[in-house]
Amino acid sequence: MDRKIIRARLLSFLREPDSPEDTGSFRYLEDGGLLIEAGRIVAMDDFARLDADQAQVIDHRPHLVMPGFIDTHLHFPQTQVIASWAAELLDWLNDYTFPEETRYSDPALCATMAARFLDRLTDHGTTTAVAYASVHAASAEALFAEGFRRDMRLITGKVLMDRNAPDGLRDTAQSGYDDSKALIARWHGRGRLGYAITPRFAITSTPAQMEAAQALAAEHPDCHIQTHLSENHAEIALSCQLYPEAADYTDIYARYGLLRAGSLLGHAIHLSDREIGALAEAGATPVFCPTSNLFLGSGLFDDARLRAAGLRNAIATDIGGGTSYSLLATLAEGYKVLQLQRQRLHPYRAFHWITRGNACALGLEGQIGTLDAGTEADLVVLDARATPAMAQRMERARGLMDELFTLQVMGDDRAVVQTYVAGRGVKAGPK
């Protein structure tokens, strides 16, 4: 039966909450129903008001249903180097990440790992991902194919890197351009897929390759751009050494036309006032990656400073420098990073961030990130009593905010009862 109604407590944000008291920023139904047809939400209403005739009713009470989580920065080929010890970013890349990514020249490995990668995401409630593939076209091809098979909203791209990487992990300016063009032609806009033009970072691309990325961006203005910016002091120094004509790290990307709306800049920690102004003027999006920033000791993301300049920040797991696939765990670490700077991440804003907020950052708020009629039926079902410790905490919960904060601080994949991708339940297991 294609027509179904999800019955549960429902929560969907209308705008970003101004404060912990801003209950007008969301819609919350104690006994709600989502009418779903052909993978889209037709209506969100009190269950009693919906016509359940000829509909399959799936009752998730007393659990909470929200839009599926949106992860805006993570690395498909790094799933097996999570929790690898290293001194800091560049050591971690050279000792673990680059050797691991050389394996992704093998199409069979890519296909196997693409299925496992997307399983891990949906197990944790993530229904949309913006992911880096490896330098090999086969890695992006496999991830696109698996995403298409699942009808999942997925943005990815072949990494561009033609220097400062080992044998087997470099392309050329021309081959990177050609491979990207072919992947865009084959996959961009097909199903729920999108392409991200993906120079890894300035250190691993020559000026010729940056020019090739610039050409791709000009030829495909509807593609996202993803790269890394100002994660680590040693990275910044080397980038500026390699591009001495640039005013700073941010200016490297600006000179090659890679700063615009739809540019996703991972980390963006150590920025000057000039750089922040340039990002705001371009409409680019910094991406906060708290678990990897803490794991690699990179620094503290200054969310309030960037927001004060008019920037819209996204948030992400950054697997595999990040240490968890869970955007709930990401919110927990993000809360701590901001607490250290006397910034407050209250639970309404936190859950807005990983749903509608990240959708807005991607320019996709009309398609994902809410439970609005007409949007894609990507959902997560959450249980704030999923573990004994959470259940014990919830005995003293005073309402929705306490429930959300319990999920934010104590939750992980065990709190995800079910995940729906385009209206289809995809999480296996006893729940």
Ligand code: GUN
Contents of the next structure:
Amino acid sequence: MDRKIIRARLLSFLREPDSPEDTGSFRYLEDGGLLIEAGRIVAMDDFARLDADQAQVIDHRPHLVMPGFIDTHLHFPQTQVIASWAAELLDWLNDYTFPEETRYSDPALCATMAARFLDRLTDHGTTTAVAYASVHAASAEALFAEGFRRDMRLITGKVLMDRNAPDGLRDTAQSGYDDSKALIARWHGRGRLGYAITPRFAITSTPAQMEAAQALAAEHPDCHIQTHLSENHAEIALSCQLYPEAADYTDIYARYGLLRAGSLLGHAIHLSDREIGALAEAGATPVFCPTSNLFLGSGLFDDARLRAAGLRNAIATDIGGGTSYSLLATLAEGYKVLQLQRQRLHPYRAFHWITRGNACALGLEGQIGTLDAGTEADLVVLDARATPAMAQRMERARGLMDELFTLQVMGDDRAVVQTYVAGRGVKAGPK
Ligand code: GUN
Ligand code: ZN
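Go ahead and give the structure of the form predicted together with this ligand, now that the form predicted alone is out.
Below: every chain and molecule of the assembly, starting with the one above.
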């Protein structure tokens, strides 16, 4: 039996912290041990209390181990459009992103890029992703196959888009439905994989395709749904023009039965009170994508306003509108976006968000996002002294909160010493 103990400082959240003083919201063990068997956590305890008999002990002291990070919105075929020069969203899509995504009709390219994509995620400490594939079934197929091979918890789906996109990057209402059905039958619930029904956004789907997405959603109530909502003013205006019968942008998705628990709405920036109320009533999840919202000049996500309406927001990188795979870098930009609105993102809440918080948003808190016994052994090992600048800052650190805030503000993949997926160390390199 494969039995190992990870020895380190351990941090795992029990609930969302409500303030920087809320030290009861997490478990922190100075000399902790995680007993792992068959890819699952069997126990989290003080190292001295664990039975190390016949276990391989991996000593990560003095580093900090927490659950692997969860990225709730990013795009598999956009790893090579990061840092593309565009004025705003629709130019960026038409000039760079759509042409790039046409390349993913090639299954061989998809297979190569799927491996590189998942390497980039785990390099950055991300162990679960909710990713858009391209319109091509082959792209979702390749990503599922690679995720399965690595035993990763991964949610993806082929994008549905049948208009306002170039040749080679459109399906039809029927083919999109058929391809999605086949992918769901083949992959949903297999290993640690799940399917997300993925109408890209209202602009690129005809009403007929929205009806097909509605049918898929109704036929597969346990699938996630992902789309984009209210990211940019030109996008909102065009969406409302294309669906004149809808009361507003959010109502387009509501009319097609696409808002429910498990619906992930990327961006959700420029919303009216009516729209926020509709999202809350449906139990849908807005996704904060700070690096992307800043890079494309889309706007400031109003986390407090959405939360006050009862919404549970997720957070994500949105590669490749987003500029970093790192959820640490994402937290840093998120902190600044909220600062501009006189909202604060304290480090306990920040690290809860990218672990247990995003797991809750996905309905997966029983499987991932904590170090609780019985959950899947997806872990990240963090070094808050990874760079000279971080080490120098840490000379003045007064405890866990300072350490976490250093990681939140200064961290990236260099702070990720190792990443474990289902109990296996997967990060290559000298550390
Ligand atoms: N809206 C529709 N497609 C996309 C995309 O790929 N990225 C972003 N940021 N917004 C979108
Ligand atoms: Zn996106």
